[in-house]
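First, one chain by itself in structure tokens, the form predicted alone.
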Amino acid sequence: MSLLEVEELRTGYGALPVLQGISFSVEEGQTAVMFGLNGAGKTTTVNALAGLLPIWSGDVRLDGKSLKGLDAPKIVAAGIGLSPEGRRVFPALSVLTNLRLGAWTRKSAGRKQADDTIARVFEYFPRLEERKDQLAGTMSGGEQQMLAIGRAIMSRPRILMIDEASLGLSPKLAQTVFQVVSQINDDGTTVVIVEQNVGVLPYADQALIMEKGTITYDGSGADLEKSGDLRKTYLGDASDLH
């Protein structure tokens, strides 16, 4: 049994599919990334994965237990948590206020945990701890990338989604967070990732390509890497990699 099973998941907005029943399942310990054009789905399924979005039909399960009907905070309880495209910081409050604000699904397990969480937040992103009286809205893109990883790592969750983890950063900026992303994984926390930039290639034990709401391609990382013009294989001749 896969940690997480998705099966003929189909959603949308509004009165508007975009998921045509997709099916795929992720591996505990493993890192998954779903590549894709921008409309290709990516977002979508992940905002169903964390309960942002509803099942129309379907099942999403985690170690065998249907999430169908949870509210986004249940989810998170259960084990998964998100890092949304866009980071979606909190601007006016600070880092560290940021950080707190991402385990309150967590408060039963008292301040001690939080500290304990917020302490390896910190050693992932030194750069956090530097700045953790500053306001979030007043840091860098890459900056509020490694806040929101953060804080989405707060809950401690057993599955991590990053949603665009590079989007907005330079190329040297997106490989260190890609190589963060890696020790995450390496320290237990099983990862799914939505990409455009295949520097992520590298470190996908799995990957997964979407066009049109549905899944083109479900294998190894290493096999996509080694298929030859790799543009070409889920993007065509007019790709807009970063």
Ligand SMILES: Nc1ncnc2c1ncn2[C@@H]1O[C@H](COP(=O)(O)OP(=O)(O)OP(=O)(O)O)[C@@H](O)[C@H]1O
Second form
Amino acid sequence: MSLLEVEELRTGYGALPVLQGISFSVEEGQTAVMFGLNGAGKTTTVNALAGLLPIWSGDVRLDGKSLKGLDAPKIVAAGIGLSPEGRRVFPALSVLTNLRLGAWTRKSAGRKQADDTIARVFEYFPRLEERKDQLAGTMSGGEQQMLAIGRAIMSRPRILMIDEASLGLSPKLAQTVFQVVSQINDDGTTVVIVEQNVGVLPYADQALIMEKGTITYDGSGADLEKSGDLRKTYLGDASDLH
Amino acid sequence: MTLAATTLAAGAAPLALDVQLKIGQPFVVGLLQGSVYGLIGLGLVLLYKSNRIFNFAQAEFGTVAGISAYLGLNGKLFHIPWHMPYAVACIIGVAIGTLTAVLTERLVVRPLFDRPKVILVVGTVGVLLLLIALESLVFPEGKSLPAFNNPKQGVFRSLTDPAARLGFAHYNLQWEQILTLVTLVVLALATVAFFRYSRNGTAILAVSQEPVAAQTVGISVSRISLITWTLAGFLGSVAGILVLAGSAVVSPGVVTGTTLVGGITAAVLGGVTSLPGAFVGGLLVGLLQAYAGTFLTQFPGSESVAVGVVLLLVLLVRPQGLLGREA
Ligand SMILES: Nc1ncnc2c1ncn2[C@@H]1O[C@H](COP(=O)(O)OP(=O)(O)OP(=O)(O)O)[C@@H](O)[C@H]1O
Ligand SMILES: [Mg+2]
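Here we have the form predicted alone; I need the corresponding form predicted in complex with the named molecule.
Up next: the whole complex, starting with the chain shown before.
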């Protein structure tokens, strides 16, 4: 059984359907990367998995248990963490408070455990420790991305989802973020990344391509690198123009 | 020489007393009125922080509380009059005022949550008008809530004023005023501390700054909204009872009429998102009104004009408010 199973998932906004019944699964311990053009439905997918959008039909299972009908707080508690599109750090709160809020659902685990997790986040992103008292809104885009990822792992999720990990980052910083994410993955967290930057491919065990609310490729990252499908998706071929 | 000195002293003494009175009395009155504005402003800022709206019904929760307390104290059920103990009546009043805020959240705010903010604001105006209408139905006008130390019904009956006055700059403070001031300041400090140090306080800030991200960390936005409105309703209710006890006549809409504009000015002076700012703003508005009313007696309406002028100046010169930071 896969850790994450998505089956015939349909959802959208108001009456407008976006996901037309998508299915895929992610094995425990792997890194899955989802590619796709703007508007393909990647954010819609991860937001639905995180409970920010209602599931119209189909099912989402974590470790065999259905998440259908659960709201966002329950899904976080069940073990899915999301670093949302646009980072969305709490701008007028300090870096440290942002991180502490990430552990909101783990209140019963106590402050000691939260402190341990914060220490781990600071190991991944030493820059955050240097700036722990700074207001999150005054940090650079790259630092905010680090904070958003750090905040998402504060809930100790079994699956970490990151929407647009490298958007707006310099190629060098993007590589750094990918490396840290791969380290988080090595430490035992399953990872799902939404990404437009093909530089992430070397880190991908599994690759997905999404087009117009459907999944058009689901296979290994290495195969995708060889096949040229990604090239077709992003650079388009002549038939796409009509 | 001696004669001149005596004359001077005799002439100067009443003048000095008069000046002290003119400084001391407005100070006390202004501080009192101002801390009520501050408390209303605090509730407004609280809801602004969490819902990004101004709640026009904020002060009216206070009228509801005051009327409920009055009815507890001197009410009738099927023509049988009852008289609850003063403290009990006040607690019931605050509870009903707070409940009104909770119902407002559930029945008006929640269903309009995802609509444009303007619609929510209009919703709170609707609540205000509805409350005034309901108050008119259940409450005969013209009654007043006895003071805390009212010898017959008050909760601190032994604190008889004439014997137990405390002097301040030749102005005699009454127990009523001292109690009100202390309660207001304690409440204001507690609210600020709630935001600075409590988990739920931080969560309210998080929801107000990034509602989507708040959900992604597992904060229940609807639970936080309910907590916020409960707290705002509580602040408004306490403010209402403090305003009404022992002074004003309780009538429909009275607390809105006497404090809403002051409360809004307080919130704006404080920068709209700063809780300490709103309270300090309230004190300033109260003092300003009191001194304008004392020294500018030749201009009718000088109290309101002075507040309006300062409000405009702050908006023009320091739009971020006097303290100028979100806290
Ligand atoms: N809040 C919304 N209301 C209505 N339609 C929406 C909303 N958010 C997204 N959509 C629509 O849903 C479709 C999928 O959007 P989505 O954000 O999931 O795309 P995406 O793959 O994440 O794109 P990008 O790479 O630009 O982030 C788009 O057609 C978009 O216009
Ligand atoms: Mg997106």
